[in-house]
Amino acid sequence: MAEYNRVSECVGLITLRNPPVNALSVSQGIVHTMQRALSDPNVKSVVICGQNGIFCGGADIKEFGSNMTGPTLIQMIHAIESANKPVVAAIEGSALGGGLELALGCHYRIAHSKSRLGLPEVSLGLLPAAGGSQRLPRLIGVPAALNLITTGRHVTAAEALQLGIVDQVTDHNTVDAAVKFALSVAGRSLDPRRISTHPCPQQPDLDALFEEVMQKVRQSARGAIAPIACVQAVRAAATLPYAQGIERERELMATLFTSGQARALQYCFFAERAVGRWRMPSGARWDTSKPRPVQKAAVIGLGTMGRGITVALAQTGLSVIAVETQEKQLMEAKQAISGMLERGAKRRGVAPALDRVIYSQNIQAVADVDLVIEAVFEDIALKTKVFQQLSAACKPGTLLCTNTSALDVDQLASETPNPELVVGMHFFAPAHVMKLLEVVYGPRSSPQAVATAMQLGKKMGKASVAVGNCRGFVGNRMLKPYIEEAFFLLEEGATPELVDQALEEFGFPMGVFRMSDLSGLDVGWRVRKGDGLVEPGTASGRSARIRQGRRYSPLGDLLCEEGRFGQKTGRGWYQYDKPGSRVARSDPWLHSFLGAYRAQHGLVARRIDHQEVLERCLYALINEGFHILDDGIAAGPEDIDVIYVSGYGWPRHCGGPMFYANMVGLAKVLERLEHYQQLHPEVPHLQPSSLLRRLVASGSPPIHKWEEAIKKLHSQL
């Protein structure tokens, strides 16, 4: 765990080793070499240093929650900062949570020009518990430390050196610049680098702060309290003395540690890295299949998303042939891309990749690529021309993928001489910031061709999620039942605000009909056109409310023959200031257009609440991810969670859709599914799948235990 050693003949350097990110599993290897030093008189200053070029990464997650023997963290750190000989932290690569804790307990900090520093400890649905909330503000201010704790954000070594977090920054040998700093800090007073012996700097009208900082931390928490708890631990900082801020950490931990919150954010932590070891029903899997090497890179189709995946390829190294047909849309599609690259260089301090782009006009300079990625308009005879042409004019092996959202992967690759070498990578717009990918494979997709298309995908930044081919695939199949279900609250006396407005309270950016304002309500309903669901009239009663023998909501249709497409028209389930404004008004037309839509239905509307809102929609969605899961189009129930909240807005601190099931209960779920399809027996996606059945019957195992009982209750069929 630590190592000692003495170098320069009067310096004690103590290794973390502690593989792969030096993780503070164990106190008691650190303070023991510690007290060696200390009790060395030879040894007139300690270095504590990472090995392999990482100084410590914090707690290990996998151990929280486990009896931990030896010295707590806070104890070692106080031992460090009590020492009576400088002790100076040497950091490189990162000073993580409670690695950055353990660097505050030092006297000095130096680090190196590549590291980062942070106390990321929010996003699990904590806080920095080992005095990091009462030191940080005593060393940089209540204001830039309320901004690092509640955000979790990480700095690099040049803002901490701003901040005041580290003494000095190098871009030498880290362990070397601050043996020399040791040297020349021995025997000074180290009364003043006791940190938690100082008070927080000075800061006028404190109360208005804390109350601006936590109005602004309620509305983008949206629900979680982890921000919250640690604004008042911050707060503690900033108006009482160290031990009794210590003592408030520690109860507001106490709090956060065994909340479902914090369950549902580190169940999400280990889904992100869980769905990277993705498998297919044929056995392949992630760590059996080589992927290609890439290169080279086309997109075809520079629409909005053709021009974001544009972008997220420059900006990962790949040479990118972007080709669009039409002039015009080509010429406005190069100064959007040239735009963008521009702004995220800027933001990342870095030079932008315009020379990475290369524009065309024709799909035959795409010929020497090693993947293309088709994001044409989402029609299927384009696409399969598309994919007709890509086939002749590409090199043997080039791998052809396709942006589309909901059509037939198989379809597609039916159209190639090669369709092993087809998978679909579904991006999110805006496709060079969403984090999620949907890699879609079919039945005939080689694990090459998916193992590949992942690790694009990862080399993005984007969480990749493998997922089986079926309309819709995972996300979008199973949006469409919560979204059906908003329609349907909408015809039974519910408003666009009230649905929105619940969603919105348990954690959504934004709910149904803000979102699809935003999207466009034209883009739904030419699907709906498609699936030969619109029908012309203005026929009355129930018959006109059933389409393909189910329950249908014509809704959405008439407001598009009204012209109301959303933001972009102006008017949509909301009204706006003028067409493209984004602030949303409750819309008197939209009511009584509601209102007269239900007196020719003969429909009465009633009260509904929140919680009806919630069951509906989210239970409707929950029911739609069981189906998914026996269908064997997602691999686990991590993969769908990993979806939602990558993608869709599922709020982060309730661990996912699926999580949430678990969370609430798979038997409430299915007694509230059973109660709504009792009640709308027309709707089949309220009929309980029987996956959820047979799970509460074997007795509603934990999620973890899922997948273990879905093949046993498969082998019983």
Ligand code: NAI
The other form holds:
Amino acid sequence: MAEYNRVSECVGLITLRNPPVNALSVSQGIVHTMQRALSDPNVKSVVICGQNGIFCGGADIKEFGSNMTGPTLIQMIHAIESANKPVVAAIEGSALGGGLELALGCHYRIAHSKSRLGLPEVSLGLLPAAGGSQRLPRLIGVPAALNLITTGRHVTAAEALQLGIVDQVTDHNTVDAAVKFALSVAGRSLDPRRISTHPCPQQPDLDALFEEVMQKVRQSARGAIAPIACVQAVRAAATLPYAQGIERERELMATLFTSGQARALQYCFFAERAVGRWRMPSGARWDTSKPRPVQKAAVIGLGTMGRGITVALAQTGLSVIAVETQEKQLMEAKQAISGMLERGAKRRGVAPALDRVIYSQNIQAVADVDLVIEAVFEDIALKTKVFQQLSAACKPGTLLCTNTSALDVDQLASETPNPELVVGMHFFAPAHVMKLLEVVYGPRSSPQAVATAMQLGKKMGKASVAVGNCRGFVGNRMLKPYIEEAFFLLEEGATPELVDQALEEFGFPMGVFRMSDLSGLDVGWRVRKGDGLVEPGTASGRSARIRQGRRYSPLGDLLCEEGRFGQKTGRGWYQYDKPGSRVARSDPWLHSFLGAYRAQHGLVARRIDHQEVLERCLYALINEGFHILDDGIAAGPEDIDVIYVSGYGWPRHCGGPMFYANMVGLAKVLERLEHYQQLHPEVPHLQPSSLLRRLVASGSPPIHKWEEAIKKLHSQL
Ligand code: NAI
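Switching conditions: you have the form predicted on its own, so give me the form predicted together with the named molecule.
Following is the full complex, with the preceding chain placed first.
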């Protein structure tokens, strides 16, 4: 795991060897090799580096569940810091987490200009617990350390030099530079270089600083505990001697380590990787399906979505033909896309990719592209026509993708001569910002088409999840019962404020009603009209609220009839200062409207608490997730969870809806659904899914065993 050599006669060179990122395994032989270097009288100084151009990616996450690696790492780093010969870290590639903590134990740090450094433990629900929370503030000061540790952000070598994390940056061979440096400092006093032996740099008004940071962190953490523990650990560094600080770091880490949040965040880390290994019910899989190269793409329809998709493609380095039939729209789109590209380029410090986009009003311009993404109005007749035009205009083999959010991808595919080339690429608004992409395959989509869309999604930096075709795919299908429950709660006595507060305290950035105001109430209204659900609002009583054989709440329709479409009209479930304004304020009109509505329908308002809001909204959503797994629309619970965490604001520290159900306990979810179903028999989405029942009956296997259990249950049918 660690190799030892003597170089330049008197420098001991320790090379970490643990592919792929030289993670610090508990069995690491660094202490042993260090002892060898220190006991060799010919060695005057030591350099630590990593093989294959990577210093060290940190502790091995896979070992987190089995053993607390903290104490072992602490001892190892302590041994390095107390060495009586200078130890220099030669940082290439990355020094992350335990890797940076190891480097902080060294007396000097030399970094390659392309390397990146950081303490990302917070993103896994932990803190840098191998002395990192105690050494970094001592080295670079409290404010900078707080920023790095509570956000987990990575810094470039240049920023690391500016902050004082590294002593030198080189463009040349880092190990050679470190060996040269090690020779130059041999014999110098090491006391000033032992970070743990010094106090943090003086900081005026420490209490006020910590109070301010804690407030900010609490706000942005949305219920996550690790960022708060990180602040507490840095506070210990600033106020306590090192030995006591380390003890506090250990205590805080122990709490985090055993918390469900760390487990949830680590699950998300692995789930995001697992969804890349997609598989379809046909047996087609990621590792046996070769994607086609995509250099040139086209986007059809430059409205809200088409503009963002064009930007995302151009920023990925593709040439894009952007087609829009309306001249005025085309002009506006051109301006908007150029603006987005310019702002994006400025942020990333690169040249804007303006000349990668060619605009056209003519669909024939797509003749030589490798892939098309259609984003015209949500109208099946129009989309069918566009797909037929595309089939005729494109070169053979061009992949045809639709960004539809609700239409039937199979129907569209069946209207084209080559249905195997058709898949859904369901982006989320704004498409160049939002992380999620649902890649929707039908029974006739070729594995190559799915592989190509998945690879393109990955290149665009999206969390791409392959899902089967059904109404709403995975994300929106699960959202429907969640929103409906929220409407029913209003009928029964809740207010938008109460429902939103419960959901926001749970960790969603916005509750269902604030979200609905933001995206526009008219969107759902149009869909419900299309489904034949909307009726004039004059009818009253229970029968007026049963439509198509199930409970229906017309509340959203009634608001739309009043012209209340949300933020865009300045009124919705809340009121806003003016149309387009974002600050939601409670609206007395809405409250009296709800009162009048209940009276009209003979409903008596009752007290509803946060627990009921969470159980009804979240368990209804989770229940739909079980239906989706049972139907094979999502291959596994990770797919659903990644969709919800990256596209729907589900708090990452709760792991996604299916992980959350697993954590709460499947039997409990089932029992609560049964309870609510008895109270509301006219609500089918509260009827527990048969998969949930069967999983509970088979002993509620842990989430990583669900897929296997589902296969077994299906084979028994
Ligand atoms: P939009 O109404 O903003 O834009 C549609 C654009 O397509 C318009 O500029 C229109 O002039 C253009 N267009 C119409 N027929 C055309 C043709 N034959 N050739 C070229 N351009 C044509 O619509 P939006 O919101 O961008 O939605 C587009 C699609 O994306 C829809 O299918 C929608 O369901 C889906 N979607 C929308 C999301 C959203 O949040 N707005 C989210 C995810 C998917």
